[in-house]
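As a starting point, one isolated chain is supplied in structure tokens, in the form predicted alone.
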Amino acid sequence: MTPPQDDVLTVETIPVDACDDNTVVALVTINRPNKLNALNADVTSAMKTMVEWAESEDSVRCIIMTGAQPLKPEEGKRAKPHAFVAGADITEFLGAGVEEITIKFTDNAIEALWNMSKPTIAMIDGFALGGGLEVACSCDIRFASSRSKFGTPEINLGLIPGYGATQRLVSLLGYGKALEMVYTGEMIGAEEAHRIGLVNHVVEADELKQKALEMACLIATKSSHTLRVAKSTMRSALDEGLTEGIATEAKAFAKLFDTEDQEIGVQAFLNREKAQWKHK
């Protein structure tokens, strides 16, 4: 298993100690620290490649997305702030027309990340603005350091979010709060983001990686098949009404009784043993 590597995106595979095989968590780092990890064509292309690789590797059980830490500043210069992803690289918008932007934002890396069948976690330290917030929202779970900042500043450029935030923020925050963020373009801090449901957990910066990895490794010990079913079933809550969604859940739940992992899980519970999943 050789993870893809790129100048603007690196992938580290971290073994899961609780598992007996080569189960790993993939720690994916967007690596443009001098540009606050801003998204450009190279980053989004590398993200697509990473998604294809992670989906095809059975040993990869969970993906953590993060941004590179700031580099040590040159003597006499100020250090750059911490950033998950500080947005899209606005220089790529110059001179772009409707057709070019339509292609760029329709078949995009953020949707590829959103549509992954495997669990994903955003590990946010610093600015998550514009496209960066949209990368975070395309992940299943969000951990943030206490110094993180969130916002959708596109309105200040005469634009709206283009990577799905107008839709995903409504699901996460509710209609009114999502509109407030998009209308004003103002940033909010980590504690407020947690209060309104934008992030799952807020921790101190020096604990962030440990806490995100603990969650990823816990998830990685579960049946990969059941995780995929859970993700797809819960995703239907965003696409279907309540009645249809409950019917979808009932069918998915019943089908799991034809799987070996269901039998293994029940027997392990009854015998007070650790489940040895068939679908790892």
Ligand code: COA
The other form holds:
Amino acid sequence: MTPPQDDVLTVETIPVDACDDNTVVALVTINRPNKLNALNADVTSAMKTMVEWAESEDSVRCIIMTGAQPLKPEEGKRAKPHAFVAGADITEFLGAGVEEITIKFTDNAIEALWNMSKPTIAMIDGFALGGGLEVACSCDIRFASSRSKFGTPEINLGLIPGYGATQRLVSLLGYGKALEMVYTGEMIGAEEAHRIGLVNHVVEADELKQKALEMACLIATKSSHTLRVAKSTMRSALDEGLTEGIATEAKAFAKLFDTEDQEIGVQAFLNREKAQWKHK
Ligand code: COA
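Now that the form predicted alone has been shown, please provide the structure of the form predicted together with the named molecule.
Below is the whole assembly, all chains and molecules, this chain first.
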């Protein structure tokens, strides 16, 4: 299992101690710290490659997305701030036309991340703005450091979010709060982001990696098959109406009774043993 490596996107595979097989969590770092990890074409292309790899690699059970920490400043220069991702690379908008942007923003890397069948966690330390907030919102769960800042500043560029935030923010925050963020372009802090449901957990920066990894490792101990079914069934809550969604759940639930992991899980509970999943 060789994870894809790129200058702008690195992948570290972290073994899950609680599993005695080769289960890993993939820690994916967007690596353009001098540009606050802004998403340029190289980053989005590397993200797509990473998604294909993580989907096809059985041992990868959970993916954590993060941004590189700032480098030591050059002599006489000020330090760059901490950033998860400060948005799409604005320099790539210069002179761009409708056709180019349509191609770039259709079937994009953020959508690929959103459509992953495996659990994903965003680990946010610093600015999560524009496309950066959209990367975070395309993950299933969000952990943020208390110094993080969130916003959709596209309005200040004469734009609206283009990687799905007009839709995903509505389901996370509700219509009114999402519109307020998009209309004003103002940033909010981590505590406010937590209060309105934009992030699941806020922790101190020095605890962020440990806390995000703890949750990723816990998730990684579950049956990968059941996790996949959970994610696709819960996605129905966003894509379908209530009645269809409940019918989808009933079907998915019943189908699990035809899987080895359901038998293993129930037997393990009754025998007071740890389940040894077959992931089938
Ligand atoms: N695209 C391209 N470059 C970006 C960027 C982006 N979205 N965000 C930051 N950068 C670059 C800056 O141009 C600067 O590059 P330089 O040092 O080569 O000049 C570097 O990252 C550091 O950013 P800087 O603006 O100097 O940091 P700051 O601490 O003064 O301000 C922000 C931080 C996040 C407030 C500011 O960078 C910002 O507003 N970024 C754009 C956010 C945005 O509008 N995102 C949505 C894009 S659709």
